[in-house]
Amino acid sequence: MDWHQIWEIVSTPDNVPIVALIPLLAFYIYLGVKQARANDQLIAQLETDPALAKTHHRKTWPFRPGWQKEIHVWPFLLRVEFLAAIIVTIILMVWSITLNAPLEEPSNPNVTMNPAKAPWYFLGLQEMLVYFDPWIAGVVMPTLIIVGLIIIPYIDTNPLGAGYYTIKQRKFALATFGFGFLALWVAMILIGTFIRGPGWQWFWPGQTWDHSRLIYEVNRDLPDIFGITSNLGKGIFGAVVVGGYFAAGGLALTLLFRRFMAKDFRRMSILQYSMVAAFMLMMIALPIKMLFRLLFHIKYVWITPWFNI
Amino acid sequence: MADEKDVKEVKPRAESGNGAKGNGAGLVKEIRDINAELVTKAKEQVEGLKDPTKTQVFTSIFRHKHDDTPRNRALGVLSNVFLHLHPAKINRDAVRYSYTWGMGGITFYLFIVLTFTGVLLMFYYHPSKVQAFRDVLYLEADVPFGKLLRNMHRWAAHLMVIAVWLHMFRVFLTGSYKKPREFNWTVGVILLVLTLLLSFTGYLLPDDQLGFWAVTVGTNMARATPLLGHEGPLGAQLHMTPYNDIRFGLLGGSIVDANALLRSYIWHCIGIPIVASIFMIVHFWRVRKDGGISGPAPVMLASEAEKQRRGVKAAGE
């Protein structure tokens, strides 16, 4: 166990925000889940008791008749904002006094940093470079993430859970977003920060970063395994595999949706459902391709003269 | 009212003093009168200053009284240009930190901190290959509080990225993007992207190894842009070379060099902040126009959602 190496990574000034991100996320997830559970309990109670549902104020916080429903922004909201500003300022001050912003040697195109890492918030994309060509990891994926985020309100047809925390009423939405944000975005950043060392190689926490380590790894392409050698054959094979994934996956997804989320399925327009299915399949394709690479050393699935996937 | 009376009384005496007698005794009396007048006036005015809220200067700045009445509480928000984005009153639970997490507001506050520290940093920085790195060294060594300034700018930037993510996470968890706030979520996503770009363009500015290689890694991906990059799919077929593709446009050259430094400086200090400010204006405006903060809303039951939907449909048909 190389504690020095761990300390070196964790205490690198630019890594401190990521170290801070972990407890922050944990705390806010706890805060959200706690309120979601309380709300879910209330919902269950109201569903079994229609008489109570008519009179209840529908929140887990106390409310009594006669209390004002609205309060003045001055001072009740402004004091919270003022306090928040002061607390953030204090945190920033203490952080800035105790920890210096990094400054390396002057830039030098002839001396490559190893590992050369992107800013921490882009490390998820850099990690994807291991599994995908740059045009996918660096261009297509960010575009899809942005587009995917933007269309969320237009494909989520569930009318429940607007303006309050709940788990029961929005299982699918929460699971999807949680997977995308926590497993694919944040986890990849953590891997990129704490695990990836020189040569972008995998170093477990506590393993010394060995700059001369070489890994002998032969990557194959999926068509090779099936003995396909001609370019035309590889192109057609890849198209069949990728097309087959989307066709079979789309069918499976539709069957699952119809069975387990019949209400949502009926609510959605054809366009809305196709969008959900397309983005779901692309999102699931990421870990599948990663597993292909990590377990079977497969580099490309689809090879053409113009692009490889 | 009292002043006018005084003036009338004084006038005839003054005339008689000057015109008719014109001797020394009259002059002395006149001076005494003036003296007495001044003393009473000064007393009155000092008395008036004891309540500054009644002075002309004060009432010209603050357009309403400050005694603690509901009307004045509302006016305190509505008649203030910085506060008037707030409504006068809000849902009693909407101030609960456990619901809001306050991350949107903190993001905006950090943007202000970054603008402030950023402007100060600009005084000490030249975006040229010869000077940029030295400027940072001088800033840290010679400028009073220079190191603190740079640290604050960097850590506030990192904190802003985290705050934006947490804000998005909260808005998702509470389903706040749902009708009628769909469009504001879209604006928010664009602001998220702009925040990351702001941070990324700032990364190169110290012109050290860290920034240089981070930006090199980042912009190398642009080589591979489909159609628009010279190494991307179908790029070569569209006659893309390192000297005319999208990466060339980003860097102002085929390598990360002086032009890239200048471009990233201008995007960082002028271009993106202006665009982000415009989107922020829209974002905040829409929060109000879409009915204020989304909650905490009363919980809705599945049975009611169905009824409501059928009701809408029936009305539509």
Given for the second form:
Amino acid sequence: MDWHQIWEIVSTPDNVPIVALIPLLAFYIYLGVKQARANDQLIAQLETDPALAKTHHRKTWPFRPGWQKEIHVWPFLLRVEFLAAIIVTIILMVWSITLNAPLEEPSNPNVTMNPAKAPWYFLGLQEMLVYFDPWIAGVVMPTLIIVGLIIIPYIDTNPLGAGYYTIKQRKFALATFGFGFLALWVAMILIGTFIRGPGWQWFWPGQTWDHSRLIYEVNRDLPDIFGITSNLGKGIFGAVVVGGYFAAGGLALTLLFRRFMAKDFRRMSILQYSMVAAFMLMMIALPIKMLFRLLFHIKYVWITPWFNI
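Shown: the form predicted in complex with the partner chain; wanted: the form predicted alone:
Partners and other molecules omitted; one chain follows.
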């Protein structure tokens, strides 16, 4: 294992924030899960003790003896904000002194960086460019992410879990967020940062980044595997495959909802459930498409004159 290569990647000023975010992300996930489990234990206790449930709250510590019931902006909030501002300022000063800003020479169109990587917060989109058309990866999918976040209040029919951490009462929401944020966003950023090397080729951690490395792989479209060569045939075949995926996936999700989330399923209208199912299937389609490309070298599934998926 090339430890020098690993250290060179990790210590690059551009990558230091990502390296720092990893333990912070793990810590806050642990903290949230810990608080949620404590609240779930309290909820289970309240469900068996109706008298206590009338006077208690679903949070483990909504109020402690000795605390003021009314928390004023001054001095409580401003004092905490002032201390936080001082701490962040000190961290930024030490950071700026110890690490050089990742500035380079003026741009030269004749000599480009290899690998040429976007800022860390766009690396997920850059990784998606490997699997989708540029306008799908750069425009359509980010738009779907924003729209999906906007419609959450309109499709969330669960009245529980508001204002406190809980796993028991928010299993579907937590699973969906965890899959979308950790598997489809954080993982893509880590792949783009630590695994994608020169030529945007796949280098496992510890492999030396060889700028002269060439990989002879033949990427095929799914219709080519079945001997479909005409443009019309490819368009029809891809439409059938994509439509079949949404039809079969929608049926499977319906059965899962009716079996494991019957209350949420009954509370949702047809429009609400349709949006939930559509966004869930689109989220699941991303790792499926990635596996098709990485394992079977399948570039596109649906080919049309206007877009390729």
